[in-house]
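For reference, the chain that follows is the form predicted alone, supplied as structure tokens.
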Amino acid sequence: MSLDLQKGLGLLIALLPETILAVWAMALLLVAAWTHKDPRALRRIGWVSLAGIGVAFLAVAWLWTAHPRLEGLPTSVAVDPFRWAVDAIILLGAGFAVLLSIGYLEREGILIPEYYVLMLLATVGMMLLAGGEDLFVLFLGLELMSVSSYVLAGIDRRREASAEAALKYFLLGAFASAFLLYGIALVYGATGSTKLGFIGFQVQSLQLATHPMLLAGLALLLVGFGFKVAAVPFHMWTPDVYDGAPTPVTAFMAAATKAAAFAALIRVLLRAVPLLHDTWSPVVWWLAAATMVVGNLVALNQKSLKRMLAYSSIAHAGYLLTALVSGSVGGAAAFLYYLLFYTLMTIGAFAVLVYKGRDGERTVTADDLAGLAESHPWLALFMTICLLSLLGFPGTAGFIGKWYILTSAIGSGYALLATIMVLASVVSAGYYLPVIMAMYMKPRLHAEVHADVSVPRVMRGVLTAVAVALVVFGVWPSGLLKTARAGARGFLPDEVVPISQGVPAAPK
């Protein structure tokens, strides 16, 4: 399928998936303003959101098996199978949260029909933040998935700390767009355009690898990017954050939020600067360290369930952050594979949160889980097979993960990179499992200490096909490992080799 974006039909194709969406939203808004308090509308509202989430999915799987390709020249979207593989993986993370959602909205109180259309909005800007070839649309997709982000903190307007959590993340975001957009102004000046790979073609042909204003532009770049990933020592916001925030709206936060900025930093990285792969490896290496050590280090301490997963997340991202640093086909792959099953293993590891907690779950611990297996044995497992993932334990998809993270860092020349990874990894031990040890080996407080904890039955067949997936790819996971493999060689042109070599391969 040819795709010409110049025309209005071809724009309207490649944007399919993020138009379903936004139209979606759009008809659910109207919907909302007649439903308010209605806790069954409130449900009803839910599930058309995920059949939304469902028929985008289903836009992007065609045009992912399409191989749609472009006539004329490059514009501002991409279309590659980069772009679509990070596509389905938020929209898995969304699918997740508003499943979540359902039945959490009206438990907690939190009767606001517009929560739905949020989310929907706000996987709309992640969409457009991993596709796009254009600085502008990168910060408009940034904008509106992060307005919307700042609501969905804030939406239970009863609770102090959902109210700070929005505070904190509205004024450091606020500071964190001024950043990436004076950035972009800088990149413009030095090379005349925004478009991303008309950038990387005017760094090489007029040769500015060492001119000021580009660099501090990257750098200013680099910073924004930091704060939405959360990277070390752009994470400040993130645990206040994500505690405040309701639980479902945490783990869309630290899954889908996560993917599209990752997915919008390496699309700048290696479609824009690749020639300065020397200048910002460091600092991604840099960023990448601090980033596990941190994170792992300060999760020890923590007493709260929802706050050490907060702070694992920032560690995760420093294990991402590994399989950019080489600026290669095989770190691209390697940060597909890896993005995909983070997304589902976190968010798994939330929804137990979910059904166990109360009162927006920031009081549990890993002490409140105790005797969990006796009463619960099938919850139990899966949040067993959830946090050995997140650990890397042999035999998940988690550790196949990881291991495809080092050998790619091992294969370009950061060993020892490679090596603070498996430290830290082995420093998160000591929180995941502890958690595992009360479920199976603590004896329950009283009889009916988990008497209230209820999975309805569709989450209980979504949990149970994540926790197939975790297990079953990481003993066989060599087709998704090729799928990853074809998406990353996708995103990046035919001509160009690792990029950490420097130099362009012959034309096949």
The other form holds:
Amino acid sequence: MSLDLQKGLGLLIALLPETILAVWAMALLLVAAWTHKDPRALRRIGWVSLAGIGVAFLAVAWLWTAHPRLEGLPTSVAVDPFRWAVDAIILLGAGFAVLLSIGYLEREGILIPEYYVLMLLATVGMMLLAGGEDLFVLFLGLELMSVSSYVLAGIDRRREASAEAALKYFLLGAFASAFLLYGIALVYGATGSTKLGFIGFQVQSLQLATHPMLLAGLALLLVGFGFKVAAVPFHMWTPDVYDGAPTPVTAFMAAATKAAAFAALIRVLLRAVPLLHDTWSPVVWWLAAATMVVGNLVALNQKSLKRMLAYSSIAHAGYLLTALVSGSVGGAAAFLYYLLFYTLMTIGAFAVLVYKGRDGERTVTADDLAGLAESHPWLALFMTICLLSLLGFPGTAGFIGKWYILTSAIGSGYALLATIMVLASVVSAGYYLPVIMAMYMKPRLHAEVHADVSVPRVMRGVLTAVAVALVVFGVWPSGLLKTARAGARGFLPDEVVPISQGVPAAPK
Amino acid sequence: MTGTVLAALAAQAAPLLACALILIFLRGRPRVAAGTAIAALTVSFAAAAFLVWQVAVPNTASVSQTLWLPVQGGAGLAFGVILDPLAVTMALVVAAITLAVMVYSTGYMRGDPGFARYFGFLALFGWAMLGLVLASNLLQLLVFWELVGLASFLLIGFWFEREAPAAAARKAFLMTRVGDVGFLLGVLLLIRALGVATIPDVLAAATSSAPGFTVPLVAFLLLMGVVGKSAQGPLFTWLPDAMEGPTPVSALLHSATMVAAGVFLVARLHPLFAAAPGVMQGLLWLALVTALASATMAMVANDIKRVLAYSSISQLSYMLMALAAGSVAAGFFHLTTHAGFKALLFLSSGIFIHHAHSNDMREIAGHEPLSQKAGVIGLVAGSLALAGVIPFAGYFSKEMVLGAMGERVGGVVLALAYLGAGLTAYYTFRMVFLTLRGQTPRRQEARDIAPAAHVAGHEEHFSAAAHAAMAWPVLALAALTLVLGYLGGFFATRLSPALPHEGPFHVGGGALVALALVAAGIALAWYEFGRAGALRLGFAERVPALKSFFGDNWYLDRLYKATVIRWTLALSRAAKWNDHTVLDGASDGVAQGTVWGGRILSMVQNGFVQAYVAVAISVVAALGIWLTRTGGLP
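Could you give the coordinates for the form predicted together with the partner chain, as opposed to the form predicted alone above?
Let's see the whole complex now, leading with the same chain.
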């Protein structure tokens, strides 16, 4: 299938998943206006949102398998396998988060149907962020995602922690947006364009590799993205926000938001400034190393499991940055593979907290899970698989993902960073394993301590599927690795449409 | 995927599945567990038979494998199956023997509290060995090689709650491990030197393009593993101790699995070994010495299982001698016939042990051994085969081995190999006469001789069904010893054209000599043990020095205790001290430091947005300075 994005139909097809989801969200917003304080209607809206995510997922799958090719000039939206792959991961994460929310909102008394609408809108923002070929589209997607997330973080406004999380998220998010916007302005000033492909072309043809304005803009962009992916030292909002937000929202932010921001970062680095690799790779190197080390070290000291998982997600951002340092297609493929399973295992671990915890789950510690294996053997097994996968234990998908990142890093000559990653992973055993130990080796405080933990039937199926996927792809990864490589091939130079015509005049 | 590949996969998958099912779900249901294991091995057996029927073309090895993990700039990790006459024939032998042992075990192990676990381990053993045999890739071979070691550890130490089996299992594992280190190094070195891991590619590359010293070095390292697994030379002493496992396990361990793995590996990689003639010469001598030494040990042992264990070592040496002399067909043929009759001998000895509650031959003789019809038939038929009496299987394969050796090595080696054949006949029939023709000894004395005689788990009454379960495999294998011998031509045509440097066989050239020596050995055994009024004391046993020398494994165990084991223990004590004080101290320090580092870092996380922004701004400032200094900004 070939698409001409200059024509309306072509653009519509290229943006089909986003369009579907946006329209779905608007329609739900209208319905929601009449259904406040009604748990049953809330539940129904949850299921309808899930259906919308499913339809969008089908659209993505259709576009992916139809292999659309660009005709004519490239515009503001990317049409490549990488976008579909990331979209699929985001939608998986969003669907999972909606499923987690369905029982949770009633239990916590958050009877606000707009919750789901915001989740859908945030998802649209993420997909735009991951698919934008233009810095402005990226920024629009980012803002749509962020503004929705600010509200989601504070949706349980009667709880102080939730309100605090929303405010902190908003303040630092605004800060990050400012950096990003300033960076965009500087890059535009240097190259005369906001389209990633054009920027790349201009950098090459006008030899802008050492242009101060471009470099300053790139630095600001990196800082902005650093905030959004929660890379150390721009991570400091993360623990507070993740801790305060309702847990399904935390899972959503830790997985899907991060995935989208990462995808945008990769796209900018590999499409717009691949020639500046020597300049940005040391920055990313240091961000990756610091993120891995700090995330893992601080996670060791956390009592609350929710906060521990927040720091663990910071550490994992470091692993993903490691995949990015080389700027190679192999690295991007490793990134995609890891991103998928990072999404699954992170949301999976948060899911257990959702079912165990009460009142925002701030207080759930490893000891609160003691003896879970006796009363809920399957849930404990699921948690164990997720944690082992997060740890990168052989036989789980997390191991293969890490291994793939490591080989891509070593293959590109970043052996020291790979070493840091391995050592940091060793430290992470220090906070994942005690949870498993508590579940299996410590006795329950009393027989009824886990009596109120019950997993809805649908979620049992979903959790089982996640666990099976984590194990199966940990043992048999080759098929999916191929898919990941195909997904990353969009960044190969010969796959990129020639853009020599129609370049705007160079600014002087 | 073709039918043969599917069959090969099914042959491996069935025991694995059975093992998993039994160990996870069927621990409390012994009958179902046994049925599952037997069904799985039946599937393997049928698949292997189909493969033998289908894969008949010599000289071609078809490999089908799938890349499991690609490795940048390397061979990657692939898993697959190799289908050639060697692999499929061995698979059939493994499946058949394992199946027979399993059926037998339903009777022998009846009532044991670990019955289900036992069958789970047997299935694991079958899977490991079938995987080893069908492995298309050196790394895969290595994995299954280790799994075979693991399975034998679990089964030798099956009655782990008693001291002796636990110690024997540990010894078996550690001694084979010594060789396995060499094996691991050899495999890694080979893959590194050649850049390929698929077995036919490795063989092709090793014989043509490998750098000069690689092949001999690799051959030597791989042989270390073989020596450990097949209980040769200095590393054989684990095998007699491994008798502490249940008797059916011994039957399995000594025939088609574990010890056969080493011999099979030499056959599998034979072109590689043939390219290192010096190493092969060394193997020949090592095997010869082992064959004679273990024969002398068998001459003075009184425990029937120990006699059989020493005879296994000796026969394995013959297989390796044939391989070292260059004949895959002869070595492998002897492996096959030996698998049949050695399993038979162990299973029939198990009947006597079960009956008399003792391993000691003299005590068995006091319990009316002739009442055990199946046992008598099995023991006699197996012994005739082991001694090499025409027309039993052992005769033909041993003739082929000796004939192949006569082709290539002459003089002293050949003469000593013939002498070994005579000794084999002697100690085998010493065993037969001691077991079957003894007078009742005084019970009290027998107790003193054999303190380890009380085999656990056999206290309950022995039902007719259990009798039948034990008798039928024995009778089937006894019949097989009469048949297997005529398959020599089959092995020669299937296996020898695969190796062009293999010559024709002249079976029968030395046959008269061998038969004469065998007859002499049997006659001597009759004179000393069989005839009425015999002293029942062998010539070697009359010299106390010889008796203790032979009976004590040529003092090798003592030597090891005095040297290697002592040094190792000293080293481990030093390592323990180092571990407790130096390393633990250091790692505690690192852990403490890590935790403190985390604590300090989390202090920065004070909850104030202003602090967060301040940190971010200072980092941005640092970044700006860095960009300026690296020449980006003016």
